[in-house]
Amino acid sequence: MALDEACLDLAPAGTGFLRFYDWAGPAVTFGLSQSYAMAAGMAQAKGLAGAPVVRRISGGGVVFHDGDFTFSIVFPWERLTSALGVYECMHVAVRQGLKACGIETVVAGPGQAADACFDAPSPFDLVLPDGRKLLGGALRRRAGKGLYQGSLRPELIGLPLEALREAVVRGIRERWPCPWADEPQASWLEEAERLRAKYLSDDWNRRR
């Protein structure tokens, strides 16, 4: 979470940056405006009572990181582009990448967001033809740049993880024709290390 914020703040304007990341063990993240007590209660009900529960800088609902496939994208975000437009564009891009691998998906229509990310599809989530949610995301915009944080359930499609990464990269880079950074710069990593204390603190995580 700290590196995502650092990338959002320090990536050059007009460029994109896509990264994939794993988890050391089960974890829970929750949206900026949600309450810690609710997220912790949902983690306990899910059987993740001992897992870290961390507030994101993006919106969205509670996400259980218990085997999901996670990635983040920093991208140019024009002022007049709506959040729903970004979700639709992101998920159409991933849909195109998966289709090239023989995986059929559908971009959901407008709907009602749930407290837990995968309880039900939110507007423009990526779902399987039978309606099961495959991919959801959360957004944050700052100074003409956006951050998308995505969570995908790989067990629903059975695609090898390397092929899944390639599909996401292919779809996103074709859909967002901007210069793309290949690696985080040293200054981004230094800023992420500074921000790490924030995401470990009660002041941040229990602010609501």
Given for the second form:
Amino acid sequence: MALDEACLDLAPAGTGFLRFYDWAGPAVTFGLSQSYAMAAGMAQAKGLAGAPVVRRISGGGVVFHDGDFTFSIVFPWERLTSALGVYECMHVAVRQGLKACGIETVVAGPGQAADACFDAPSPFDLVLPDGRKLLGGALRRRAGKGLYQGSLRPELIGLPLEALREAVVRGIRERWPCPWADEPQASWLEEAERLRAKYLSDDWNRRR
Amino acid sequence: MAKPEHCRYAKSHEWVCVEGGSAVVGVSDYAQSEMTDVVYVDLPKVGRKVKLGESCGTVESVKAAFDFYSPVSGEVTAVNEALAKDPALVNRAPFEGGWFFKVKPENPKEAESLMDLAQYREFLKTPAAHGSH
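Switching forms now, from the form predicted on its own to the form predicted in complex with the partner chain, please provide the structure.
The complete assembly is shown below, putting the previous chain first.
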């Protein structure tokens, strides 16, 4: 979470950066304005008591990181445009990437967002043809840049993770033809280290 | 309450209405419509000194959180407590019940450098104001 925020703040305007990341163990993240108590309660009900419960800077719902495939994208979002439109475009892009691997998916239609990310598809989530949710995400817009934080259930499609990474990269880069950074710069990593304390703090995680 | 024709507008779509020694700040009708259904507004604290163009809070809608920026410099003197209970006021009445905060401006003339309503309407027609993704 700290590196995502650092990348959002420090990636040069007009460029993109896509990264994949794993978790040291089961964890839970929740949306910027959600309540910690609700997220912690849902974690416990899910059998994830004791897992870290961390507030994101993006919107969206509670996400259980227990075997999901996670990635984040910093991208140019210079003009204020509909978040749902951006969200739809992200998932159309990933759908195209997966299609090249023979995986058929559908971008969900309008609907009601759920408190927990995978309870039910939200508008413009990426779902399988049978309706099961494959990919959901959350967005933050700051200073003409956007951050997308995505969570995908890889067990639903059985694609090797390396192929899945390639599919996401291909789809996203084709959709956003901006310059893309391949690696985080040293300054981004330094900023992430500084921000780490925030994401470990009660001031941030329990502010609501 | 602010009237759109009496407000000045920033390119980041905040409005400011200066009356006497106080400036009221909110987001434009265009901004609220692009943000869609607002579910939470995180406002600056009373007493905070904000600068023109400085990020001073967030608006959250379904799936996304947006930074918003102060259109004037000064000290925050009041915030709209009603948004805590009813954030959708931003959608329903962005110039009235959906205002964000009040500022005691450092320089009352600062707002005059922003766009008036006619200029803002022209700005909304340009690619610089909005685009597609």
